[in-house]
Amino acid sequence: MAQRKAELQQLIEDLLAEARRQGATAAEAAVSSNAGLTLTVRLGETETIEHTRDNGLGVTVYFGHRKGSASTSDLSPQAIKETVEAACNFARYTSEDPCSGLAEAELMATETPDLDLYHPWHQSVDEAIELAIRCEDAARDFDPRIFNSEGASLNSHDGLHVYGNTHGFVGGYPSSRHSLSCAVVGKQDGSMQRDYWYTLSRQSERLESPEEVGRRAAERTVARLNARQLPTQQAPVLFQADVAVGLLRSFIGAIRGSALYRKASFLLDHLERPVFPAFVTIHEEPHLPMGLASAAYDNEGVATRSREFVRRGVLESYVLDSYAARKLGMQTTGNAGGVRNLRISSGELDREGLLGKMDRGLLVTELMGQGVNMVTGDYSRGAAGFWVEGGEIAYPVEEITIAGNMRDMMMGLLEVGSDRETRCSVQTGSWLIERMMIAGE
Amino acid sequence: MSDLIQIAQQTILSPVGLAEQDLDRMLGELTGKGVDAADLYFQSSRLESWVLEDGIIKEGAHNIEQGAGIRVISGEKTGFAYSDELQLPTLLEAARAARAITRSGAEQSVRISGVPITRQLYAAINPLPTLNEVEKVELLRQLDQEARNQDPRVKEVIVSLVAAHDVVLVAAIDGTLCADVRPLVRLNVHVIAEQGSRREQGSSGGGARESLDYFVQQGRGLGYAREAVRQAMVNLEAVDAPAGSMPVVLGPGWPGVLLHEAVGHGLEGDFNRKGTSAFSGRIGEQVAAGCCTVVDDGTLPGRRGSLTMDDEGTPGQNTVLIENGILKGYMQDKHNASLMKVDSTGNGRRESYAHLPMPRMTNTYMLPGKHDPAEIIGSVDRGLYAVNFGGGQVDITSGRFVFSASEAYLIEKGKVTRPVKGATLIGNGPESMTRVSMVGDDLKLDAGVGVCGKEGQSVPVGVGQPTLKLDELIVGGTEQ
């Protein structure tokens, strides 16, 4: 890895020099090189074994305030030369844009702490197949109603990412990512349901056991059998942690600089105003050891640091890269490429506690479709889950929609659960929302 | 078409010093005991994109992608490896990795021959230089101006233009050797309009397997700009959408995304071989109302979802999925077809050399019926008339599907009255299709904007339908 990293750093430096030679006043480039194994077993037999190997290189050049970009999966010297030329050619036709350019030189990261992101999984293909089979077996043996399977999949990937720009910044780090997932199909009274479960980590030792993954996939599938519809009504809604992640992501999308300067956000002009109830704080921790989105610098080389986007319900900061920051007359928040390990503050209650607090309403465990209008905040999505009576799950429900407006949903948040979803870089517990419209029969 | 093979050899193989005998050698590496099928997929793609925003040309980007995917099949097992380095030693190494799926057998020799492709559905052109840079920039500026000229309430305009040139070559141990040159162009206009404190968006676009001139001809590009503004203006007036089960009339064209989600995915061969689809084992059964005939047609010249050949070298075909409500057939790639003992229907598609092929749709649409669209709307006492949609999604096992309306109106006493806000519609595929009660005589295909995602792979597709009425569908609005 160290040698490959040195090679890629050299490649970036040569490429930046070539861009300069072709007349660029500034340039930046990123290259990634990933390799891995993806395999699936189904009904106890190996189904696919994929050996993956991906390279990608992207370069952006600036001629003053004109910009051109190009990318290639082919890292041969000829392709790289063609790529730099293509980028320079585009810069002759794009417009003068005073906001475009590299991030400010003084913001570049000067230290690159080891964030413990690289833990290769030394296993043979046979061992990997064995793990996946154990996982699927656990699911298939869980309940007689599990009658079919989409299989269990194991993914293990190692990658190297190097970024550099003409401020003289060059940084690179290796990382790994491993996951195991399982999806099975259950049948009862002629109707079928499928569901899945997965585990994901940068370190294989931290994955849930194959049996645990299989068992949870089967448990979730069986719980959905004999789902009913609901009558159209208003009711409280509890978004289980794994689907609540999507709500938090929609919020982040609405405070992203690119949405704000395009006036394409339902949170336009909300800075320093309450957007959540006062118990909510949303915090970013980019240097979290082994974090799924950890990085010491962002996609422009800007040093990342921890930050509160929401403090006691009030919107404190947007999510900005240098371009959006200039458009808005602000400074970059080091979020080129997105947010890095985000968490929302949580209360004392776990999912069961929140069911009790809700007493009667809808527990949502699956959402379907896009259905979030980022300009207006209007929210309407397909849903499946469980009807809750007296604080307990009464029966599974499906083929319903839930609708509202993101702003009302955020302000109507009653509590965030302690059952934090940890398989994503955006982490939250379950969200209990006061009231939404449910459409059904 | 041997000239397609020649173009592919010159574009992909010659620059890296590979010749036809090297393909024979690689295929030889893949044959032997336990191997039922194996193929090589070479690809070279160039893609160019332009973005206009804030009235200026903000982005211009170029992307090169090339490589080879190597697949070996033994029974239900598939071994797969790929490489973006097109050097013989690297490719042979990838071939051995893919071959490891069978663990036995010895090298044999394979002699590939050409399979004739009888009908080319689009010209073997590279669309990237079909307008020069100055003309591309001018086109984007014209559309920006056209949108802003429509209405002073238009505040933001984003125009994006994409042209792709994709050259592929397939060689397989069954003797297949064929190639395709696939142009694809796409133009989109997105606007945001403001009235008082209210902001709404509108979006329109199109595309085809054509040169970039397609957008200049017949003022197509300018039409997208006007249409995007019209939609945003409608949305500025929209009231809250209703909630609950009601009759829904879908407009012609793009609302055919209904068919893509409600029946299309559920009829893909892989799900049916595995028995995980709500349509599994139901060939010959009534799965839709008698007025419904649905086809998947990869043979429409120049259309976004069309394929002269699929990614396994099978020519694109027109497959009847549902005829007068009866389930007739599934969409197949070679692997699933052979396991189900039927023929491939030319639906074997992959996002790129780095992905495994699987059964995918091409252009999926419903054939016209006999009703006048006005008669269909006139038959509804209270319901929804939805004419434009965002994306959709389906759970093929339970049959549940959603699709999101982005332009819709209330129907009251047989008349289209007020526009309502976007809302998600949800139904169950096999059930909803039996509730189609009227089919219009106005079949229309979409403008060429569809992207279908499956197991992480995206491919361009088309949809279409005439105006049609579902007696009952759940509308996910907020007004009871």
The other form holds:
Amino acid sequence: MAQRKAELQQLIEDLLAEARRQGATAAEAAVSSNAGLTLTVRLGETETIEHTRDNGLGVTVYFGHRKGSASTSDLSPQAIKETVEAACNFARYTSEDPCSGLAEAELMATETPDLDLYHPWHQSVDEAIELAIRCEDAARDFDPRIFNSEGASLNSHDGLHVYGNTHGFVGGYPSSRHSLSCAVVGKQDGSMQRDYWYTLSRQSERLESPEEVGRRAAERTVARLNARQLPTQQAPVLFQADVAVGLLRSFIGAIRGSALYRKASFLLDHLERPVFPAFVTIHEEPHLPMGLASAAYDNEGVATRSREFVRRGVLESYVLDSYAARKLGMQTTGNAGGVRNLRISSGELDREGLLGKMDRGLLVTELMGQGVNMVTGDYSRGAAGFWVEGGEIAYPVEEITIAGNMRDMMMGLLEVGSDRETRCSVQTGSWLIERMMIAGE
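Output the form predicted alone next; the form predicted together with the partner chain has already been displayed.
A lone chain is what you will see next.
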């Protein structure tokens, strides 16, 4: 891997030199090389096995404030030269944009610490198939009401990414990502339901066992059988942790620079204003060892650092790359490419504790549709989950819609659970919202 990294870094340096030779005043480029295994088993039989190996290169050149980009999957010297030439031709004919250009040179990362992101999984195809079969068998054997399966899938991918620009910055790092998932179908009294579970990590040893993944997929499916509708009402809503991740992503989308300079965000002009209750702090940790979004620099080479977007409920920072920062008259926050290992402060109650605190209301375990209006904050999603009475799950519910406004939902957040969702780069516990509209029968 070290030799391959050196080869790609040299490729980037040669490409940037070629861009200069063709007249570009500045340039940046990124190249990636990935390999992996994806397979699926269903009903005990292997359905698909796919080995992947691909390369990709993208280059952006600047002629003053004119910008051109091109990409290729062919890393041969001739293809790279032609790609640079295509980007330069585009730049010569685009209109000037005073906000375009590389991020400022003084913001470039000067250190690239080892963040422990590369853990290849040395397994044969037969061993991988066996793991997937064990996973599906555990789900199918869990309960006689499990009568069908959508299969179990195993994914294992390694990659190497290198970025460089004409400020003299060139950096790269290898990474790995592995996952195992299962989805099954249950039936009882004419009711059919489907649910799933998965585990994901950079290190295979940290994955849940195949039996645990299968068991949880089946357990979730069986729990949803004989679901009912609810009468239309207002009630407290508890978003289970893996569902609450979407709420946190929507908040980040509302403070992203591209939405703000277009004036297309419900949090426009909310900097240094309360947007959550005072117990909420939201921050990113880009240097977290083995983190799913860890990186020492962003997609423009800018050094990353820990940052609080919300402190004690108050919006402290937007999410900016260099272009958005210039449009807003601000400085990049080192978030080109997104936030890295986002966290929200948690309380002491787990999901069961939050159910007790809610006493009576709706536990949401699945959302359907894309019902968030980022301009107004209006929120409306199809949902499924469980009705709660006396702090205990009473029965499963389906075919309902929950609605509110993101601003009200954020300020109406009563508590964030300790049951942190750890299978993605945005981590949160369950969210207990004071009140939302539930549309049912």
